[in-house]
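In the block that follows, a single chain appears as structure tokens, in the form predicted alone.
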Amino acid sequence: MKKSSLLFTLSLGAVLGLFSCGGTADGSSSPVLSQPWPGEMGGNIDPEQSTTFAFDTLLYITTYHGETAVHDEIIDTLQKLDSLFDPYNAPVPGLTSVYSLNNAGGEPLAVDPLLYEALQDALEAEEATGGLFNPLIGKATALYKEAFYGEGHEPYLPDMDEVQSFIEEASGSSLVLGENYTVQIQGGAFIDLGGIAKGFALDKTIEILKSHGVCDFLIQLSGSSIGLGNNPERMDQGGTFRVRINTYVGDNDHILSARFNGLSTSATYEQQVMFGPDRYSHIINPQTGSAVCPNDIGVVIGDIESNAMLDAFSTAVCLTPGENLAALDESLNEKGYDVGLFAMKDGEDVYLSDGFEISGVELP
């Protein structure tokens, strides 16, 4: 459900890193590299980037030490996941999708295990956000999808009184994830994993990459979910990637360095139509049906293996008014995910947690 505000610039700060991946035994820095998952790297840096289109969207794969076969593995996945995820389009043959739930009119079917994977993550994030997540409100969302971005007509406002109706049914509807991978949708609500869809995604590749031994990666599945690895092209100063957080209003942008760290992020901006003084996005708050958000930007740093989470955090970020995100910071730490907010609007800050550390250090 989200688009980058985020532009990279490989270059150095302070390390972040979850993993130890770098560095001698006593601690000090050292260009050699350890590692922190079973395998060989290789020696010499030799980057090699994919890309594939997925969600929608350009989707990037680096790796430094020429791992091809990795990253056919990671977008034979990637592509997987886009049919599965897709509640638009019947799937490819041989899977049961989003799609299909939709259109199975209330009976339970047996789905791919990455998809019951993915929905018992979504329902672990409505939970986590207090419902600013929500997996049920795709008859809201492709309302509005059709009303702004549709073909063939100007974008309009669609009938709030629809959009209401298709917000209480998702509240009043339930999914029930039974044996053998059965799901079932209860109440006649649609299922939209948008918000969640390239952080799923983007854990299933750190997944792959582990399994073989990489720890020197950048995958950016569009700029909303990031994976920063190892960044062997900047070892002597701590192997860490630096982000530029770009607010698109004047020149106050904010510099990011981390290292083994996931990286989310949802903005108004890419996808705004504006009515009036309101700037509309793809972003729908679950409990009022709005698609105007208190926040232009949204971005929450935490774990390298929980980006779906993430996911859901930046849109819920995204969502909260600035008074508020302290509370949904405290929330979220006292519920186990420890990770760090940030959030935008208008180009000036409105909420920096402890957790979330950055610069206004200017990029060439």
The other form holds:
Amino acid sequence: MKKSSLLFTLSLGAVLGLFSCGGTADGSSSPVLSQPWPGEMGGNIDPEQSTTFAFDTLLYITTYHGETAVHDEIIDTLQKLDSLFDPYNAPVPGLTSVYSLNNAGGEPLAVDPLLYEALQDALEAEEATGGLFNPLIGKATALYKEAFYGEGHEPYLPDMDEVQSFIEEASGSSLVLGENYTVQIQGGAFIDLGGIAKGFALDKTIEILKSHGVCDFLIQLSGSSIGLGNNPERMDQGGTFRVRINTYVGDNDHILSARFNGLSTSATYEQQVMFGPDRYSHIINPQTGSAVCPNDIGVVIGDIESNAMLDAFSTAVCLTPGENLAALDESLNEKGYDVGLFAMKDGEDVYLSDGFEISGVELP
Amino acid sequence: MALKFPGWNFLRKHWLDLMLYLAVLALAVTGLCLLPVFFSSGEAHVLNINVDGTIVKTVDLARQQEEEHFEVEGTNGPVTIGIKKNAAAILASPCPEQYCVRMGWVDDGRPIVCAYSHVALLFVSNGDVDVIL
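Can I have the other form now, the form predicted in complex with its partner chain, not the form predicted alone?
Everything in the complex follows now, all chains and molecules, and the chain you saw is the first one.
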């Protein structure tokens, strides 16, 4: 999808809201809206919300026409992916997971096709971000996790020499994806898919919704990966969802409206640990080993079916200094990823892609 | 002789009653207009407390005058929840990372989640927005 079509999608709601006088909240006289796959849209609303705990957070699935069986299928898939991607706990019997690969001593293993596909996405994300996402920094991630959030002690800064040695090991290692879903880690590094896990899970969720012809939905995999379908409760506003970006500092409302888009955010606030003036978080720079980000919030919006990439890109936005964000934006779009980027630091807006509209943004 | 419209005598005789009726009518209309202001619970003030996917308690925080603390049994032990007017918090949890506790009092509709204990404090309405990041 070209950038112009993304902008068209974002602005569609506003345009239709202005010109479709017959549109009503219950969709009884809704405007004709485009949709990416065939299925029911608008009409009688019977919202159904399911929640499940996975990926260390709460995931919400909302559809609007009583699709209970679809919810069950999605939850089963999310739970399976949670087990496949967990680097710290052995998988449920019968699965070969990230944990299995990390503990295979470099031997090749045949993994679940879903994990294989996620690892393909991980390598693509590494390439697209120029290494700002790296799936092989698992050892450094684990070291920080224990230091910041481990049980029985106050947060402390890990030994940076040790972090550095893990970062060097990661850059000297490689992930080899072979035939018949065979995966091998060459070089001793450990895999951590935290930077794309929820985005990939959202992609699989969208695939299930698409296969059942469900177009009216809202999927929230915590606040970090959001799938916005058509909103039948706002057919008078072009079926868009209104999303408020929490700016944490000050009372500075930022609202965006979108429909049939994926949305990914990375933020340093919720898992922050302060050491002096520096805010450390779970986001680690794979190139330097630092857990201090130049930006506090990174938001990326793009295609509804490319959420694993959006997830990695929002991490890259957090890790990219303000003066380099335009170059990152240009680079991603030149590579064919139709995305809009937004970044904040200390409550101030740092960057917003041209044509990507978020109300309340005041760029310096 | 001055011109008098029909009913002039009635008005002259009952003007005080009419003024009273108009005043009562104005008060009634004003009251009806203000009803939503007095009885609305505002945005994101109804809280569902969810344990392992089941709602165990619902609270209207707009009507919560006193700060109140109570425990719910999470999947890994008790979790202490605080509620006060228009805000809620997880005050204590057995989880190792304490993300939920560190969020403090939340009054803007963001969910408070303790994934370790499978406890979630979910605001029912976010007002004019559908998602809060």
